[in-house]
Every structure is written in C-alpha cells, then in structure tokens.
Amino acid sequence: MIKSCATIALVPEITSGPWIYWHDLERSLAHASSLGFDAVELFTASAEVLDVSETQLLLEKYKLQLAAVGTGAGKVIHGLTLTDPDPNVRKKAIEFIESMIKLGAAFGAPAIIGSMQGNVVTGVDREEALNWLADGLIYLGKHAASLGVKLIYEPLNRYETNLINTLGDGVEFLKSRQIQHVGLLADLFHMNIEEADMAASIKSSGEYVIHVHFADSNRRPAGNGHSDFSEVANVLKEINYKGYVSAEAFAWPNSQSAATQTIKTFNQYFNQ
C-alpha cells in the first residue's frame, strides 16, 4: 500500500521553502490527521530540537507515522556539505547527518540527504568530489543500518547541484561505488526538470526508489501545475512500491489549502 505524507518545517530561521506545514508541530499534525494523511516528514534545525518521547506521544495522539527526517538545515543554517573541500567541514557534515539519522531511527524513520550533498566547486576535480560523496554515503549508510534504518539519497535538479541529477545516474553511482544501505528519493519536482520520462525512470530504478516527493511542475501542491501523475502512479504500483508519497511542495496559497489539495490529488491517483 502506498502511503500519504505531508511535510512540516520546524526551523525558525527560515520563512520560505517547499514544505506544506510550518512551525507549529501539534497544529500541523492535527490538520494532517483530520485530512487522512498517513504520516509526516519533518525538517528540523537539528536533532536536538525535538523531544523524542513527546513527539512520539503526539504522533500516537493523531494516529500518524514519521516517514522521514530531512537534513537540509545542515547546509541552510550551518553551511555543511559532504563535498566541501575542507575536510573539517565534511567531518562536521557527517556528524550532523549522523545525529539526524539517530533522531529518525528512534521512530523507525530514515534520514534524507538532499542539499547536504553539496556541489563540485571551482578548483575541485569532479572525481574527487564524487569520491568524497561516496565516502560519506558509505559511512552514513552503515551507520543507518546499525540503527535499523536505511539512508535516503536525493538526486537534485541541475540548478541545485552539479553532482547527481537523475535517478539513473543515482542508481549507477550507488552500484559503481558499492554503496550499501542507501536508497533513492524520486522527487517529482526535480524529475520534471531532469528526466525525459519520469515513469520510465522510476521503473528502471526499481527497488532503489524508497521515498517519493510529491509536487507539481511549479513546486506547488500536486494538481496546481502541468504534471500528469497518472503514469507515475501506475508504475509505482507496478514495481510494488510500498513507501510514502510525501508532499514536499510550497504551502500555496496557504498550508491548509495546500494540504487539502495534496490529499485530494493523492487519493485521485493512488487510492483508486
């Protein structure tokens, strides 16, 4: 069964970005639950800002699961990436992601590495940057496995990274570098930019796809752009995908409307 999920940003330092709900955890959980979402995905400033016991009680109260935790604050707030030329920065990036993996694992949820992968910067050889990325993913994948979860790696569009932009390149990277315990995130917004055929790419990536981000072509909630999700939905069912389809989209025109639109579109494509 494919499950629905809404994103919640709990980072006071940011005021805009592709998250459905903002700042108020319990209010967001209550609204998501009232609409029938199965889970939420959390974007937090650090692992320390959440009390695990209190958060678990809230999730139980509203009958929701934690689908995943994002690590992007490591870059947005602290400027940390796995491909920074400075080894001390890479070390701090790994430590930050380790802490987020531990947080997610307390709920049986994986952590996502998206923006913290970084870029090939001027003066750095591309192969060297890819080696740094591979080393980080190998180490963090083993760490995640030791805590009983997987790690999620997200190919991003060309305007956000010059490392890995498509699912196919992501699969090849994981295979060629023998990176274990790491799966891929199929983000439909990034894929709309980079993939010739989103459904075909997901099908060829098969079991490597362990999380899906659900947004329209303009990154508004699904149903507010020109993406056709019918083939994507069909191929996810065909490959027997049983994970979450998580709305990482702008809260347009507001959180409540964005969540309502998302669950309507999700049910249209995945619950019929």
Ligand code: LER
Given for the second form:
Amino acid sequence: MIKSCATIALVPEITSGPWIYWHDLERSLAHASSLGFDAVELFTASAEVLDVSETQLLLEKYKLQLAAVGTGAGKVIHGLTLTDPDPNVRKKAIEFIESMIKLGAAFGAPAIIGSMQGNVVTGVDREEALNWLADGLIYLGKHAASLGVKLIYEPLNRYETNLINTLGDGVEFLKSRQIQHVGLLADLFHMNIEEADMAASIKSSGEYVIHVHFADSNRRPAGNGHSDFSEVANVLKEINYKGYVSAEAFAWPNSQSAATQTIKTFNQYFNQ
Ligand code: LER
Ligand code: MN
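With the form predicted alone in hand, show me what the form predicted in complex with this ligand looks like.
Shown next: the complete complex, the earlier chain at its head.
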C-alpha cells in the first residue's frame, strides 16, 4: 500500500517554502492525524532542535510515523553543500548530514539530500564536483546503513541544481559510481519541469525510487495545478511502490486547506 505523508517546517527563521504545516509540531500532528495521514516528514534547522523521546511520544499519541527528515537547512541556514570548493565546508556538510541521518534513524526514518547537493560553481570542473558528490553519498550511504536506514538522494530541477535533474540521470549516477544504500526521491514538482514523461521515468527508475514528493505543477497542493496524477499513481502501483507520497507543497491557501486538498487527491489516486 502507498502511504500518505505531510511535511512540517520547524525552522523559525524560514517563513516561506514548500511545506504544508509550519512551526507548531503538536498542532500539525493533530491536524494531519485528524485527516488520516499515515506519516509526517520534518524539516528542521539541525538535528539538535528536536527532542527524540518527546517527538516519539507525540508521534505515538497521534498515530503517525516519521517518514523522513529533510537536510535542506544545512544549505539554507548554514551555507553547507557537498560540492562546495572549500574542503572545510564539504566536511561540515558531511557532518551536518551525518547528524540528520542519526536523528532520522532514531525513528527508523531516512534523511533526504536535496539542496545540500549544491551546484557546480564557477571555477570548478563538473567532473570534480560530481566526484565530491559521489564521495559524500558513498560515505553517508554507509553511515545510514550502519544505523539501519537508507539515504535518499533527490534530483532537483535546473533552477535549483546543475548536477542531476532527472531520475534517469540519478540512476545512472548511482550505478556508475557504485553508490550503495542510497535511493532516489521522485519529486513530482521537479519532475514536471525536467521529465519528458513523469510516469515513464518512474517506471524505468522504479527499483531506485524510495520516496515521492507530492505537489502539483505550480507546487501548490495536488489538485491545484495541471499535473496528471493518474498515470503516476498507476505506475507506482505497477512497480509495487510501498513508500510514502509526501506532500511537499506550499501551504496554499493555508496549511489546513492544503492538507485537506492533499489527502483528498491522495485518496482519489493513490489509495485505491
Ligand atoms: C527538497 O525536497 C526540494 O524539493 C527542494 O526544492 C528544496 O526546496
Ligand atoms: Mn522535494
């Protein structure tokens, strides 16, 4: 069965971005639970800001799983990426992600590397940047596996990274560099920009897809844009996908309506 999930942003400094719920963990969990979501995905400033036992109790109280933790704050707040030309920054990026992997693993949840992959910046050779990314993913994949979880790598659209933009290129990268314990995230917003055919791409990369970000073409909650979810849903069922379809979408027009719209579209396409 495909499972539903809603994102919660818990970073006080950040006030806009593609997350359904904002700032208040317990209120968000209570609302997601009341709508019947299976899980939540958390976006935090660091691993330290979350009290593991308190969060475990809250998740139990609201009968929700933790699906994944995002690491994007490592870039947005701390300026760290795996492809920064400065080896010191790359080292700090690795340490930040390691701490997020450990946080997620306490709940059996994987960490996501999206914007922390960075970019090939001026003055850096593309091959060198890809080597740094591969080295980081190999090391972090092993770290995740040692804690009993996988690591999730997310191709992003061209306006966010010039490294890997499609699932196909993601598969090729993981295979050719022999990167273990790392699966791919199919973010339907990025894919709507980059893929010729979202469903076909998921089908051909199927065995690597371990997480899905769920948003419409305009990154509003699914059902508020022009993406067609029926083929994507059919193909996920066809490949026997059992992971989360996690709403990483704007809280448009507000968190409550965004969550309600998301679960409605989820139930329409993915929960049959
Ligand atoms: C992260 O999951 C993502 O999709 C990026 O666009 C960062 O917002
Ligand atoms: Mn995403």
